[in-house]
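This document opens with one chain alone, in structure tokens, the form predicted alone.
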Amino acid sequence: MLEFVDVEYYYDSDMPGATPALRDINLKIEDGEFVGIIGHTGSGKSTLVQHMNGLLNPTKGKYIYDGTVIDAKSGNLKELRAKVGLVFQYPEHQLFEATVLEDVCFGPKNMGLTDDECKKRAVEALDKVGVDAKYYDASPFELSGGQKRRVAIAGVLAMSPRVLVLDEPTAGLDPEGRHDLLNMLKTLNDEGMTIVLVSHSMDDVAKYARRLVVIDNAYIAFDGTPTEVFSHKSELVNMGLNVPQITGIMQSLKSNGFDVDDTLFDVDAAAESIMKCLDRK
């Protein structure tokens, strides 16, 4: 379990008038959850997820993983990072080895595993993300953007994390690549891995996440199911966000007198609600 207790974080905290990037953060993420984190640019969501594997440490308050307070002074960051994997936006920028297989082996090697175990983990991770064996000896820099993204994620998965935190992982991908990547995350979650997904796409988080956390001006504004969070359309719009496209259509129909369910964000469910409404007329 990940837990934030009264966390505040300041960049340049020793400077006069420093503004908090996070303020009064109290949050628990249980094992096996799929959590979406949304917020406008500069809201604090990337700062929040960088605490999750110890890249940043709270200025005030506590961050706790599995009952252990994480503190740079206590020397438990290496253990944390083996359990909580963080994938940055444009993770292909992290690729640097000569071949795909060598790149994915890098993390396990740093954990002190044998060459055979490193290769075993790398092959398993590449298989999970759908990278064919014919690419193992290829340079990662010769791959397509979507393939590079998969290899970078495989490099994190090869360390066998229990939690996978991803900061805008679909940025720059075409619709097919985005669909494939998100379905892969759903599969990992179905297998028991905790997924924390930062995204600007309301449609993506509505479809895949079972819980949403909304960050606004360093605070947690909302925390609940997608249905609960997207019921706050006017507040989200004031924060520079919106609701999923389908939800917006259903809310417009509702406001124009159609007896439809305006909390829906699934196309098939929305179509069924509209058909029932028309049948009643």
Contents of the next structure:
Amino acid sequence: MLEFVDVEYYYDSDMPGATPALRDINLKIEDGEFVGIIGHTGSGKSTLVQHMNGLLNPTKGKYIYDGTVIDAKSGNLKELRAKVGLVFQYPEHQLFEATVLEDVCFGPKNMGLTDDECKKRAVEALDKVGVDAKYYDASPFELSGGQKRRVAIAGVLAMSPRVLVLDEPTAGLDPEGRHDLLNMLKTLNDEGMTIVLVSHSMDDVAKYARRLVVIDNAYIAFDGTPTEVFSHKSELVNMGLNVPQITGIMQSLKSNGFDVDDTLFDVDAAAESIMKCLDRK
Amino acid sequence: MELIKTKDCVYEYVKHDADGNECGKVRAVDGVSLDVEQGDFIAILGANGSGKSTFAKHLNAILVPNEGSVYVDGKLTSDPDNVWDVRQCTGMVFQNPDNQIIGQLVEEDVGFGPENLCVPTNEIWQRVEESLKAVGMYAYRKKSPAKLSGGQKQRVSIAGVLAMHPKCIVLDEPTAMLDPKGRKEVIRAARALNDVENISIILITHYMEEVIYANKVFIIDNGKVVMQGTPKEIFARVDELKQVGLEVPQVTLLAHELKSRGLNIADAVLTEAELIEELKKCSNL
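Return the structure block for the form predicted in complex with its partner chain; the form predicted alone was the one displayed.
And the full complex, kicking off with our chain again.
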């Protein structure tokens, strides 16, 4: 379980007029959750998730993982990073080895595992992200954008984390690549892994996350199910966000006199609701 | 005359193995012929690795074709003497704003292009002012680009291209890294330049709902143009789009679903307003 207690974070705490990048953060994420984090650029989302594996430590307050308070002094960061894997934006920029397999082995090697164990884990991870064995000896730089990103994610999965945190993993992917990646996260979550997904796509978080945390100007603005959060359309738009496209359409239909369910974000469910509404007339 | 004319454009690159030896060729662009008129708003769609960005780089002579030809404003891009004219005619904006902004202040960044073109100082300032006003960023002219949001940075990048007085702007996934508000700002700026200044826009994107404003859409797959038409024509072909890894806007998909459930709805509904109109007809509201 991840827990933030009254966390405040400053990038420039010793500067006059310093502004916090995070303020009053109280957040608990239980094992097995699938949490979406949304917020405008500069809201503090990336700062928040970089606390999760100890890349940043709170200026004030506490970040606790499984009962252990995490800070730079206690020296428990290595253990934390084996349990909480962080996938950065554009993770494919971090690929560097000569072959796909070696690249994925890099993380487990750093954990001090034997070569055989590293390879076993790398093969498992590549299998999970759907990269075929025929690519193992290829240079990661010859792969397509979607494949590179999957290899980069495999590099984190090979460390067998219990929590996988991803910062905008779908940016720049085509629709098919995006769906494949999100479905893979869903499978990992079904198998028990905690997933924290930072995204600018309201449609994606609505469809995949079971809980949404909205960050606005360093604060948590909303924390609830997608249905609850997306019922606050005007507040979200003021924060530079929006509701999923389908929810927006349903809300407009409702204000135009159609008696439809305006909390839906799934195309099929929306179509059902519209058909029902028309049948009643 | 067309502003841009590409004829059977082919681009191949040589693959190297780990030891640097040649090991085959990849045909990234495979015979693309495409015309752009002054004032066109063109969208190019395609899966990752389809060759759309490689093709786009031919439109301002970052790359030149191995076979076929590309003319920009009547000038052949593969003639090295034409490169400056071609690049002044067609400006490019890329995906990551942080890789394109170099100035300490917004106005300095926008002035960089015209300065390189040896425009007189007074005129540079005039162009900076006009360009920043055109994208709604004039109020930020004295700010550091580092303090701006993603959408604002991208609009500064567009202003930087605009200050070079191009006839055409190519935007290669300009919204991929932006939040919903930033995406709206950038698309609105591109549409305004097209509407008001009659600048041709070529937009490459993975967001289907950004395509509905285009007057022509080209779908590229494996280096070839596989579909072209108006957004309405293209988005009526839901299943074909799926085959090349693409999709239709959510509102179009919803209308398609309703139609398949028996509602009498027009093909390829592209906007929320259109869908509401169609449903009103169905329900006599």
